[in-house]
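Shown here is one chain on its own, the form predicted alone, set out as C-alpha cells.
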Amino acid sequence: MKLYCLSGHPTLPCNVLKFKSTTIMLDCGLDTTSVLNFLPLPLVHRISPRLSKLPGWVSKDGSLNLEKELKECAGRVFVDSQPEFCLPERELLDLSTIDVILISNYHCMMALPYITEHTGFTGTVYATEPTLQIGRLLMEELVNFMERVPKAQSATCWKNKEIQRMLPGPLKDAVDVWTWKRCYSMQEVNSALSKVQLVGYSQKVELFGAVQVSPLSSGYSLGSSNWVIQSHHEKVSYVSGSSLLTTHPQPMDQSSLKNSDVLILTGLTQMPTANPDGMLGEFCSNLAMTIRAGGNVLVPCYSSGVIYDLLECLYQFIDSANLGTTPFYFISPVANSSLEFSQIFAEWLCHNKQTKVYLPEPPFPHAELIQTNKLKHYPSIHGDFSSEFRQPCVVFTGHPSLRFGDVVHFMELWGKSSLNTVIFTEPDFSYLDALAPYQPLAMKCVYCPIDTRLNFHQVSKLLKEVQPLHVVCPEQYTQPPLTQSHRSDLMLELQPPPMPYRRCSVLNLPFRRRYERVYILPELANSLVPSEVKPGVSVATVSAVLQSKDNKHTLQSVPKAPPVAPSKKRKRVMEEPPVTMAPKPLLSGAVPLEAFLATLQKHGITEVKVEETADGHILHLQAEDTLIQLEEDGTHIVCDNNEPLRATLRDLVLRFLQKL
C-alpha cells in the first residue's frame, strides 16, 4: 500500500493512495496562499489610482530590470499580473490512473477542474450534496472574480529561476513557481462537477469489488465528511478537516473509525493556540466599537461556513449592543444561493437545527435578520447595492486573501480612515501579508481567526479512543510551530510516532495484507468431508478452480473432461484428456516423543540417541545409521540405500498422524 503526497498544505490536501488494485484520491485542495505574492485587481480604478501609479522594480545595482511585471509597495515587492495559484503535485504519478476522488469538504476541492480537465481523468468524483452545492459556489465566486477584472498582460519572466534568486523575499522563496496556474473557467468547472456522484453518510460504495468506501459525518462544514476504506480484512481512515465543537453541522461520527489499521490524518486547526469562542467575543465587541464611533467594519470572509456562525453570533448581539439600526451587507456573486442553501439542507445540520425545520422555522436566524432589512445580501458594488448603501455599516464580502473581490474596493474606500476597522476571521492567510500592498495604512486591523478544526489536545485524545495501528500526518504535525518551538503540546506525541509525510513525498504504509476471501460454490461445499483435528478445529481437502473476476475469488468445481466422440476416421496419435491426478493426503498432528521410541523398541530398533533441537528431536539410530528428524511442522527420515526400512519408518510415524 502506498501514499503519494500531492500537497504540502496541511489543511488543503491533496494526497493519492494506492490500496488493493485500486488508486484513490483524497481531496485535492487548492492553496490559493500564493496570490498574496500578486497586486490586488482593484473594481474600480477611479477609487484606487494609487495601485495603477506603483513604482516598478529595478534591483538596486540596475542590473535586472522587471518594471513591467513586477511593482513595489511599502518595501515589499508584488507580481503585477492576474493572480495564479499553486496546484498540487502533477508529475509524481500518472494523474490518468485514478479510479476516484473523494472530498471530504467544499475547501477541500477547489483544484478540481485542473485534475479532472487536464490529465486524461476518467473516474467517478464522490461527495456529499453541500459540498458539491456550495464548492460549485466557491468556484463560481472566484471564477467570476477573476473575470471581472481580466488583466491583459502576464507576467512570466520572474519565474526564471536565476532572476528569481535575486528578487527580494518573499518572492525569492516561492516554490514551484512555475507550476503556477491562473483561474479556471465556468465551463471547466461545470465540466469537472459532472463527473461527481452523490452520497450519503455511512453509505458504503463497493469500487471495483476490491474495497468499500464510507463517508462520515466529520461535523466542521455543512456535508464535511471523513472517509473509511476497507476491504474484508483491512481498514484505512482519512480524517480531513474535523470538528468536536457544538456549531451548524452534524456532529462527527468518531466510533466508526475504530479499529482503523492506518489513519491518515490532515486539516487540524491553523490556529491551535486560538479559542473560537473567545474569538467570536472579540469580533462582536470590536465591531460594536467601531459602529459606535462613527467607524465602518469590513470583514473578509468567504461566502460559506463561518460566515453563518457570525451572522447567528450577531443576531444574538445585535439589540443587546444598540446595533439595531446598522446595515448589514453581504456582498458576493453568489450571497443569496449560499445563505438559501445553509437553510435547505436540514438533514446535514445538528439536531437542535434540524428540529427547528419540524416546527417550522428557518434553522439560522439570518433569515430573520434578512426579513427585517438589517441584513442585505448582494452581488457586487455596481447596481443596487451602491444606491441603498448607508454608512455606518458592516460589510462581509471576499475574496479573504484581500487580492480580488469586492473587498478591494473597500480598502481603498476605507483604509485612510483611522474610524475604519477591517476584522480578518479566517485563518487560511497570515493578515500582515494581506494587508501589504496596502500600507501604509490608516483603519485599524483586528486578528479574530475562527477556526473551529480539531486542535492537538483534541485530535490526541480522539486517537486514544479510536486506537489506530499507525497514523500518518504532514510533517508540520510532528513538530512545534516555528515561531514556538517550546510548545511541545502544539505537535502530535505518539507511540509509535505517526509517519511524517510533505509534498513529493511517497510513503510505503507499514501494511501487510495478510488475508483474502474466498468464496466457494454450495455444489462444492456440499461434496467437503470435514476432519477434526482438534476439538473446535475441523479440516476438509478441496480440489478446486480458482476464479478471479472483479476481484471476487471464487472456488469452483474441477470441470469433467468432455467425452471424445468416435470418429469414423482413424487417427494415428488418440489425443487423450489430460488426466486429473488424486491430490496427496494432507498429514495432521504430532509424533509423541516416548511413545514413538516404545513402538521403535516394539520394531526391534533399541540403540537410539536422542538430541534436542531448537525446532524438536533429532533420533540418531546407530546400529541402523538412521537419522529420524522430528519437528513441530514437519518428520524427516534420512536413510542411505536402505528402502525397506526407511518405509518400515515411515508407516511407524504415520501411525501417531492423521490424514485428512
Second form
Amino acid sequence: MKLYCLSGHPTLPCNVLKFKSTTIMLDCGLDTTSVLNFLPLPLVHRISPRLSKLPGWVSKDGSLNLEKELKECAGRVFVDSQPEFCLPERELLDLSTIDVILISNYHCMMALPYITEHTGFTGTVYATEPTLQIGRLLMEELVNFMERVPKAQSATCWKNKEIQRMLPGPLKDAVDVWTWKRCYSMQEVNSALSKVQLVGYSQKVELFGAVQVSPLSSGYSLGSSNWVIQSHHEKVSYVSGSSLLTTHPQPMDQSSLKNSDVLILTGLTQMPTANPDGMLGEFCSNLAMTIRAGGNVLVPCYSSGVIYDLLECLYQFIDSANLGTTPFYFISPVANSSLEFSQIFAEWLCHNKQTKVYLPEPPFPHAELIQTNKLKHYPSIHGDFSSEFRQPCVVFTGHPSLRFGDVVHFMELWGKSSLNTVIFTEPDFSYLDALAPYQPLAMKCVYCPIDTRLNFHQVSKLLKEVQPLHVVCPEQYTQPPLTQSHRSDLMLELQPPPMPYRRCSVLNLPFRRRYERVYILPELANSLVPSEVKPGVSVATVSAVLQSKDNKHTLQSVPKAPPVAPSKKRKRVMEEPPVTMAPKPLLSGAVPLEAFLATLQKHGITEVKVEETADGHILHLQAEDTLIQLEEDGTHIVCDNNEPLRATLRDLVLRFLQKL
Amino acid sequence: MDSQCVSILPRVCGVLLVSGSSLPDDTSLEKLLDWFTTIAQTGHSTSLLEACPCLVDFVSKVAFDYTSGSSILSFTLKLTGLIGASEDGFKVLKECSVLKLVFNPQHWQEAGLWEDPCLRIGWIQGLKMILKHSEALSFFAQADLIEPLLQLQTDSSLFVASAANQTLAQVLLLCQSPSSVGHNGSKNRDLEHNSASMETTQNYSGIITKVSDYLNKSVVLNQQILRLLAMLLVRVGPPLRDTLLLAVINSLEELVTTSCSQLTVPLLDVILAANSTLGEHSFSFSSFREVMLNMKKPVDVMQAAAAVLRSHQSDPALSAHSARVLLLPLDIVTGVSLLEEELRILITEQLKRKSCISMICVCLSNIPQITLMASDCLPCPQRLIVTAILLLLRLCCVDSSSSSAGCVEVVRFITGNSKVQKCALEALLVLSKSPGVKMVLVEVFKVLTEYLNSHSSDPSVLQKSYQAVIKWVGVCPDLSCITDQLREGFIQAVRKRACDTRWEARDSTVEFLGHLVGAPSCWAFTEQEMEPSDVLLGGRSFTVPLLKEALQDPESYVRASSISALAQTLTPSWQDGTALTQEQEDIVTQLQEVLFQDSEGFARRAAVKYFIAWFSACSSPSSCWLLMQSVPTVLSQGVADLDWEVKLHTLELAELVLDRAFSDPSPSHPYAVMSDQDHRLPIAGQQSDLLSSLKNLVDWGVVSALLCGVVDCDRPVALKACQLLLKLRGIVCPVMDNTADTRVFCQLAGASVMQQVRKIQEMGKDTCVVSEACSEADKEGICASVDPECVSVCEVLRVLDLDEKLSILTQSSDHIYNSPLSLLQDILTAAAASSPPGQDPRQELVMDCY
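I've shown you the form predicted alone. Could you give me the structure of the form predicted together with its partner chain?
Starting with the chain above, the whole complex follows.
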C-alpha cells in the first residue's frame, strides 16, 4: 500500500492512495497563496490609479530590466499579471490512472479542473451534495473574479530560473514557478463537476469489488466529510478538515473511525493558538469599536463557510452593541446563492438548526437580517450597490488574498483613512503579505483568524479514542510551529510516532495484508466433510478451482474432464487431463507421551530414554539406535537402514493421530 | 429578667423533665441555654440561681433520672456547667451533691448513656464551663476527671475530640496560674489562698504529669494530638510549656525524621508553635531547615515554607530559606536566576506534571509575604522577582511567542491558564510597592497592555490587569517613560474592551476608567503635574464619550458601573466649580431617563449615587443650576422607586440637601447634626432664615420625599426617613412659633402616601389633644389647607409621633418571636399539643409523617 503526496500544504491536501488494486485520490486542494506574489487586479481603475502607476522593477545594477512584468510597491516586488496558482504535483504519477477522487469539503476541491481535465482522467469524483454545490459557487466566483478584469499580458520572463534567482524577496524563493497555472475557465469547471457523483453520509460505495469507501460527517462545513476506505480485512481512514465545535454543520462522526489500520490525518487548524470563540469576540469588539468611531469595516472572506457563523454572531451582537442602524453588505457574484443554499441543506446541518426547518423559521438567522434590511447582498459593486451604498458600514467580500475580487476596490477606497478597519477572518493567508501591495496603509488592520478545525489537543484526544495502528500526517504536524518553538503542545506526539509526509513524498504504508475473503459455491460447500479437530473447530479438505474476477475470489467445483472426442481425421497428441491424485490425508492431534511409551513397550521396545526439549520430547530407542522427535507441529523418526522398523514406528504414531 | 418568664420557668422545667416531651424544634434547648448564658453574663450581682431558683431542682432531678432523652441530658450537663461557673452556684451544686453525680462518667457509663456522643459533648462542655475558678479545679483534680478527659482527646466524634482539646487546654491554663505563682513565691496574695494552693499543687502536678505522659505516648499516633499540642504550646505559659515540650521532645524528633506526609502540616504547626515561643529555654531541636529537607514531597516543602513566612518567624536565616524555596518554581519556570537551591531538581521534576499549576500558584500567592521581609533576608532583589513574574505572565499569554531559559515542559500547562495568570497579576499588584521597581514600569505596562489586548484573556484576568495598571500608575510618579506608541496601544486595547462581547470585560473596563481618575497625580513628559488618566488615555475627552456609550449597554451592571465611573470622572470638575458643558447636561438627561425607565435596580441606584456624589463634591450646590434643577426630580422619582436601595440612596441625597440647607449660614461641617439647644433661644432673623431654608427644602422636594419615605413599607427606608424627619423637627420646631408654621406647606406626591400621613396624623392628634401640645390653631392649620394633598410642614412634624415610630422601626421585625418569653411559651404549647392523654406523642409524629 502506497501513498503519493502531491501537495505539501497541510490544509489543502492532495494525496493518492494505492490500496489493493485501486488508485484513490484523496482531495485536490489548490494552494492559492501563490497569488500573493501578484499585483491586485483593480476593479475600477479610476479609483485605483495608484496600482497602475507603480514603478517597474529594475535590478540595482541595472543589468536586469523587467519593468513590464514586475512592479515595486513599498519595498516589495509583485508580478503584474493574471494571478496564478500553485497546482498539486502532476509528475509524480500518471493522473490518468486515478480511479476515483474523494472530496472531503468544498475548500479541498478547488484544483479539481486541473486534475480531471486534459490529463486523461476517466474516473469518478465522489462528494456530498453541499460540497458540490458550494464548491461550484466558489469556483464560479474565482473564475468570475479573474475573467471580469482580464489582463492581456501574461508575465513569464521572471520565471526563467536564471532571472528568478536574481529577484528580490519572496519571489526569489517561490518554488516550481513553472508549474504555476492561471485560473481555469467556467467550461472546465462544468466539465470537471460533471464527473462528480453525489454520496450521502455513511453511504457505502463499492470500488471494483476491491474496497468500499464511505463518507462520514466531519463537522467542519456544510457537507464536509472524512472518508473510510476499507476492504474485508483492512481499514484506512482519511481525516481532513474536521471540527468538534458546535457551529452550523452536522457534528463529527468519530466512532466510525475506530479500528483503522492507517489514519491519514490532514486539515488541522492553522491557528492552533487562536481559540475560535475568542476570535469571534475579538471580531465583534473591533467591528463595534470602528463603527462607533464612525469608520467602515472591511471583512475579506470566502463566500461560504465561516461567514455564516460571523453573520449569526453579529445577529446577536448588533442590538447589544447599538449597531442596529449600521448596514451590512455581502458582495460576491455568488452571494445570493450562498446565502440561499445554506438554508436548504437542512439534512447536513447540526441538530439545532435541523429542528428549525420544521418551524416556520429559516435555520440561519441571516434570513432575518436580510428581511429586516440589515444585511444586503449584491453580486458586485457595480449596479444597485453603488446607489444604495451608505457609510459607515460593514462589507463582507472576497477574495481573502486581497488580490482580486471586490475587496480590492474597498482596500483602495478605505485604505487611506485610519478610521476604517480591515478584519481578516480567513486563516489561509498571511495578513501582512496580503496587505503588502497596499502599503503604506492608514486603515487599521486586525487579524482574527477563525479556524474551527481540530486543534492539537482535540486531535490527540480523538486519536486516543479511535486508536489507529498508524498515523500519517504532513510533516508540519510533527514539530512545533517555527514561531513558537517552545510550544511542545502544538505538535502530534504519538506512539508509534506518526509518519510524516511532504510534497512529492511516496510513503510505503507499514501495513501487510494478510487475509483475503474467498467465497465458496453452495454445491461445493455441500460436498465438504468437516471433521472436528477440537471443540468448535472443524476442518475439511477442499479441492476446487479458484476464480478471481473483479477482485472477487470464488471457489468452484473442479469441472469433470470432458469426454475425449474421437478424432479420426488426424492423430493428435492428446493432452492428458491432469491426473487428479487423491490427496494424502492430513493429520491432526498430538501424540500423548505416556500412552505412546506403553504402546512401544507392547511392541517390544523397552529401552527408551526420554529427553525433554523446548518443543516437546526426544525418545531415544537405545537398542534400535533410533530417535523419535515428538514436537508440537511434527514428528520425526530417525532410523537409518531399518525400513521395517521405521514403518512400524510410523504406524504406531499414526494410531494416535486423526486423519482428515 | 422578665417576671413573666420567671413565673413560667418552673412549668417549662417540668415539661422538660417529662421524658419524651416533644419540643417545638431542635434548636429550642440551644436557645434556652443561650438565654441562661445571657442572664449569667449580664446579671452581675444576681447569679443565675437567684434569678431562676428552680434550676437546681431541675438539674438534680435529671441527674438521678436516666429516662430523660439524651438531648435533655446533654442540655442539663451544660446547664450544670453554667450554674457552676460562678463560685456561688458551684457551692449550691456541691451542697446538694449533684456535681459529683453529674460529672462522673462512671455514672453515665453504668446507665449505658456514655456511648451517645450527644451526652459526651454535654459532659465536656459542662466541664469546660465550670472550670472557671480554683474550686472547680480542685473538684476536677479530686474527682480524677483528667483520665476520662484524656480519653476523649481522640474521640471518634470530631466535635467531642475538639471540645475535649479545648477543655484540656483550659485545665492546663487553670493549673498553670496557681503553680506558677507557687514558683515565684513573691507575688501578693492572701495567706488563706496560699495555703489552699500549696495543698492542691500536688494534685495539679499530678494532672500535668498525666497530660505529659499522655502526649508523649500518643503524639506519634495522629494528627489530632499534634493539633492539640500545637494549641497547648501556643496558649500555656513558660514553665508549663517547657514541661510539656520536654515531655514530647523525643517523640517529636522521631516524627521529624520519619516524616509522614499526612502529619506534615500539623507537625509544622507544632514546631512553629514551639519555636515561636522559645524563650531563654532552648532545646536541642533539629533545625527547621532539616525538617523541611526531610520532607519527601516538594509540595510539603513549599507548604512548610509558606507556613514559616506566615508565622512571621523571627529567625532571619529560616525566613530567607523559606523565601528561596517559595521562589524556586518561579525561578525554574522563567529561568530568571533568582537563587541557588538544592531542592531544584526535585521541584523541577514536580513542575513537569500538571500539578505544577498549584505549585506555581502557591509560590505566587506567597510573594506578598516575601516582599514584607527585610531586604537583607531576601534571596534576590525585588526587581528581579518582578522581572520573573513578567516573564511568567508572558509565557502564560496565548498570543505571546516569548520563550524562557527555564523549564520548557511547564509552558504547555500554564499557557492560557487563567488561574496562574490571576495569581501572577495579583503578585504584580503587590510588588508595585517594592523599592527600585519603577524602572521596570515600561515592561509592566507592556505586559499589561498585552493582556488587555489578548483575545484569550478571561474577564477576571482583564479585571486584574486593570487593577495592576492603576496600582503601578499610582505608585510611579513619573510616567514620562510611557511612549506615545505604548500609550496608543493601551488606548486601543481599552477601546476594544469597551466593545467586548462579554459584559464582564466591558464592566471592568468601565470601572477602570472611573478608578483611574482617583489615582494620584504624576509627572508626564512635559514636566507638569498631570492626572494619570490624562497621561494614559488623554483625559476626559476620551473617557466621557466611552462612558456615555456604556450608558446604553444592554447589561445593567455595565450601565451602573458607567454611571459610577462618570461620577468619578467628573468629580474633579465639580470640585473646581468648572462651568458645565453640554456633555454634562446630556449626561444628566440620560441619567434621569435611567431613573425613570431603567428596568434594573443597579443602574437606578448608581444614578441616584451620581447625584449624591455631585452634590457632595460641589462646593456651592445652590449656584449650580443644573444640579438644583435635577434634585427635585431625582428625589420625587427616587423615593417612589420599587427598589428599596434606590429609595434609601434617595434619602441620603435628601439628607445632604437638608444638611446643606441649614448649615449654609454657619461654616460648620455639613454633616454636623445640630442639637436642639442651638435653636432653643430665638435669635432675631433666625426664624426667617429657617423659614426660607424650610421653603427651599419644600421646593426641592426634600420634605415630601421624607414624608413619602416614613410611610414606606421597607423598614430601612422608613427608619432613615424617620431619623431625618426627627432631625428636621429638631432644627425647625423649637425656633418656629406656632403662627409661622402654617406658612410652609408641602404637597404630597401620591394619594396613598397622603392617606397614610393623614392616618398617622389622626392618631397623633388624639394624643396631642390629651397632652395639650397641639393648639386649636394647629388643627385648623391642617383643615385650613385648601388643597387636600397639602400639609403644613411644621404641623405635620409636630403631630406625627416620630419618636414612637422610630422606636418601632429600630426593633427588628422578629423581635417578638425571638423573645425568651415566646420561647418558653412555645415549649409549653408544644408539650401540651403533643401529649394528649393516653397517646404516645412519638407515635403520633410518625403517623403525621405518613
